[in-house]
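Below, in structure tokens: the form predicted on its own, a single chain.
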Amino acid sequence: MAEVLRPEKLEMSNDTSSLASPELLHVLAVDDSMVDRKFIERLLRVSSCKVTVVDSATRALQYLGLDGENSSVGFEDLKINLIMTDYSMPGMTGYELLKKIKESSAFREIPVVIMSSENILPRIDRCLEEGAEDFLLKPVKLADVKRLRDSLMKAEDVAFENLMYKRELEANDVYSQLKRAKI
């Protein structure tokens, strides 16, 4: 006799919190210069992004909960789509922050963009090799921010389409099982 699959036994997740949605992209911007922080925050807001700004790599780690202490927000509420960080900061550089983020199982998939006013090729190469999504020279331009935003939104759209296709396949499989069971 065929086993009847009841809806509660189906393993299809309804959680779409990580998928593309009408919500704004959330960017964590890290820069020790107040002028640069305000400038990048303005560019991101003009580009329809939600922005959280912090003044150091250490504060960014605290915000993300990667400093060994409690994060400033609940981990389940923390949805960051992009991290933009200055390279040259006192205490911990943007490169060191990039390494810590890429070592984290919770945040390694978040794209990190390094910004710098210094065009030093070995530095740029090292950041890109470590996993930086991009390296932008300051002053960052609105076109750079829009390009990043569009790229992120396209990637989230592809992820959403892939998940919807997977769910459709799962639903078809469940339908076939129910049909075989003659329900």
Second form
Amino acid sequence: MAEVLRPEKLEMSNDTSSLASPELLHVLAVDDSMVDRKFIERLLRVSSCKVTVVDSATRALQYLGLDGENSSVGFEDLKINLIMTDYSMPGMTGYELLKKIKESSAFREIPVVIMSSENILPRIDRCLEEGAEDFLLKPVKLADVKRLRDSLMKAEDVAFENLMYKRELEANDVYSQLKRAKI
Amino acid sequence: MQRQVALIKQSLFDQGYLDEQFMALEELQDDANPNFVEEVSALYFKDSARLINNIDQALERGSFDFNRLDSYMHQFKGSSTSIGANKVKAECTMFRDYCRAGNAEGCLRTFQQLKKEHSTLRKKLEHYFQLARQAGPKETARRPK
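Requested next: the structure of the form predicted in complex with its partner chain (the form predicted on its own having been shown above).
Every chain and every other molecule in the complex is listed next, the one we just looked at coming first.
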């Protein structure tokens, strides 16, 4: 008789989504300008996102637990869906922050968007080559933020559907086995 | 009263003190956040006062560190752009051009002009926000027709 796969052996996780909460994307925004921080925070809230704003790349790394001061313990539950960072910042630039994020195994999958007041093509190319999701010219438009949000929500939907489909396949597999075993 | 507020706002746009970014900020206001633009404006003037002070001190020292001055002005231009301060932004651009040309005289002259524009804008916006508050929050939270 064929061995029946017990449900526990199927890795069926309850974590159906990487969203911070059922509806909200959690965005980490990084900018050294007070005015721009207030502006981007408002743009994101109006777009129904949960927002965390920090004033430097260093603080962003601290928040993510990538500053070397902490191990990655305790940061696994941190759900960030998008990082938006200014390019020109004193100390560490947005470009350097982008590189650090892409080097990290925990956070490299998170889309990173660069914002800049300067339309410099080599800069844009460099950021995109390093894996930036998008490059936005300041002042950022509400339409830009909504577009980002929509495409991320869509990606979440696709991921969710894929997971549901996978579960369906697994459930069908169990059913087939049960049938074969004539239970 | 509300018509007066609308007229004042329109003239700020017509005279080039403000550009469409200011309108974009107003679009973000709602009944739950009726003072958003005024709050951003207050932040801007606090931040730019600091920058003006830094630049004043740098210029007073007499040694023209054009890189440093350009860096301050980059910040100034950035926040001026974010609030829609059109004339101030233009002066920032001119100042940076003089920095890159290493033209100390041009920098000094432009900076005086910039401080004037900045001060004028602050007074006009203070007046505008004061009237807008008196007129009633609901009317000012919408774009000009």
